[in-house]
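Single chain ahead, written as structure tokens, the form predicted alone.
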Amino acid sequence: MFVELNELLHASPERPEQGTFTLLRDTRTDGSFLVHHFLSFYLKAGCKVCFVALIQSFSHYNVVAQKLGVSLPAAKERGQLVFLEGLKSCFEVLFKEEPPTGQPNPLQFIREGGSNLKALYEFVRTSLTPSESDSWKCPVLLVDDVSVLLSLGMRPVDVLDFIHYCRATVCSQLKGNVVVLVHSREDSDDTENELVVNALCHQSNLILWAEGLATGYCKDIHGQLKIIPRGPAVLSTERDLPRTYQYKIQDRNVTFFARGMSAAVL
């Protein structure tokens, strides 16, 4: 995890919040570093993680989060974690090979036209819904991202409800946290996607929204991060306020600065 962006959240993984929806948002960049912060985050938080990770391979992300002081495959052994690998089980699904569990594929959809996503869920519901035996705080749901579901033929209804049911469940139910990726383009003629990521804005309870930098690549530089809570209509507290910062993405770290307080810049 980034303790600046901790810092910049007023979040500790000592008392992680709970009944949350953050929609992390990205224009022009990559925003997946917010991702690798959240994902680090809450297995140090002790939180039982479900991670649809719909974009890279599972040696991918364990390999940056070596880097933040996590270790995947002790999380998944432990049963700290349940990663569903999209890109083994679309595989799965396209060659028509049973998921080693012998359980419906969560993506089975594919194969059925998309039709919906209860499968994926289920899939979720079961991984988070606590046994006698856990001992772990509050369940976290963390897509990577939801702009993939569309890509896959999904309509933006279902995605929706896909997101909508999950919420009910993981924040409402069981008192969790949703984290949730999604990719958008404010000139693109992609109606659909654009669809998506605004009712999910709606929805949010925080919005964290990378931006590119709108004069282009700057190695000082890397964009910009607006936060963006998403509360009462009356906002009580400075934090409340949106806020923008810069910021520079390092090896093992990303550092923060108020927009033209770069060291490069001064």
Contents of the next structure:
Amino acid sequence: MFVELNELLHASPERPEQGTFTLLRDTRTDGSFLVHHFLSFYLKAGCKVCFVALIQSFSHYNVVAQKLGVSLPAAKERGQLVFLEGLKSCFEVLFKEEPPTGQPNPLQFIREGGSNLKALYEFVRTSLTPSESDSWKCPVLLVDDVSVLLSLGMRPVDVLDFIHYCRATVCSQLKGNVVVLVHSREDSDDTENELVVNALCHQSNLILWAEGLATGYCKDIHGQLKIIPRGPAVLSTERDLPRTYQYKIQDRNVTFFARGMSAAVL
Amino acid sequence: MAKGCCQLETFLKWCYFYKKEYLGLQQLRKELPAPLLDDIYKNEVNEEETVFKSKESQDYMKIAWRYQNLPKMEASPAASSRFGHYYDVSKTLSPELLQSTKWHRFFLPEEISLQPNINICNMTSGYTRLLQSIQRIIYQEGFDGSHPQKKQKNILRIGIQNLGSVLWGEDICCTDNPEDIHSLTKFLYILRSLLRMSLSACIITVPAHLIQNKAIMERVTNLSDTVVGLESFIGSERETNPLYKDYHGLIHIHQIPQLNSLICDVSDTKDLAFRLKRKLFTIERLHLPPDLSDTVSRSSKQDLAESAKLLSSGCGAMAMGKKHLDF
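The structure above corresponds to the form predicted alone; please give the structure of the form predicted in complex with the partner chain next.
Once more the chain from above appears, this time first in line as the rest of the complex follows.
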């Protein structure tokens, strides 16, 4: 996890918040560094994590997590992490024999069609429903990324239904957290994706929006991050106002600074 | 693909409906350019360098002396040469090298009669057969670790041409409201899973200018690791622009892979142009030439500002409108 980001979010692994829906959004850049942050944050916080990784392989997340001080295989072994490797499940559902017993493949909709993500939701629910021997803190669902589901033939309403069911179960019922990543683009022609993004923005408690700089690529500033708290109206304190910071991604860390305060310009 | 013939197994996928164009497949193999051997490449580069070196002297800069110690700007991004990395486009691969490479092909009209074994909902049958064919090769040749590879470990290189075109039974190039906009993106996701599960790499060409529904191209970009666009000057107004007079087109690097790492190795410049020289296809950095005309005055800066607008839209905010460059 990135220490500076924790400070900006007033978050700490010792006291993770509960019942929140955080939306990670990126425009003109890659926001996956935020996914790596939350994965390592919640594992360090001792939460049970269900990670629906649709776009990259397990080894990719593992290599980065190791740089951030977390071992994913160890977390899997002790039952703290349930990892759905979407690319592998897709391969299995199409090219391998289906096992006679056991749970249906969460991505079976690729083969069978239909327009619901029920199997995927059931997978999430059974992974995060605590068993008696579990001693983890609140459950967390992490999804990377939601835009892929539209590419796989799901309609926006199916995707939103899935997220709604997950929020109802994970946030309300199990008092856990949901974190999802979506890609968006200004002047996008992908109206379905923009619909999903807008709907999720309205449902979220916190939006972290990573954007590429409007002036183009810069070696020392990789983008800017908007932190937008949302949710029921609270007494507006300083921490509830939207804030913008710029960031630079390094090999094992991401540094954040106020706009115009990059070390390269000072 | 020529690189694949030099080193590794190659899987060429081609789809032509007409029998005579099937010969084009053989032609493609014959047309793969020959690799440059070290001395040939070095001679080419040295030829150009000696011309410049004779003009270079030990002049010290008098006005722009701050730039004296900066490294000389390399026009081409990479300076080293090694076998199988640079190709001579005036020659083709030797038949002996071609014969020694193991290659597989996929020709859709031949496969159309066979029933696909796998069932993917709502996917163009051409894509389904293609995926099945790739998976079969990966499995049979042991690229997924299922059969131990007898020789040294190899990588399967896959080339797919004109994905998304009508040749594959798709209609996204014909209409704004295609019958099924998800076929191509589903194909790419399944292909991605095949590649991640095996020792293989794939290069695809997509006729983006023909695809009417731009949302599809956005999704295709998100599903790919590397995305490179080639824009030719032929037939466009840029052909006569003096800024581009030495080049044949632009290269746009839309996306580079960020695998197993938080950061990716982005190059310093995003303005790249290509040209086809006598023997080499080169990619060079595009830059504004110095303004050395006789009438160097504020009014002539207008033309330069116009040219600057043409540089990558990443710096678009810089030179909008016809205003002089302000200080």
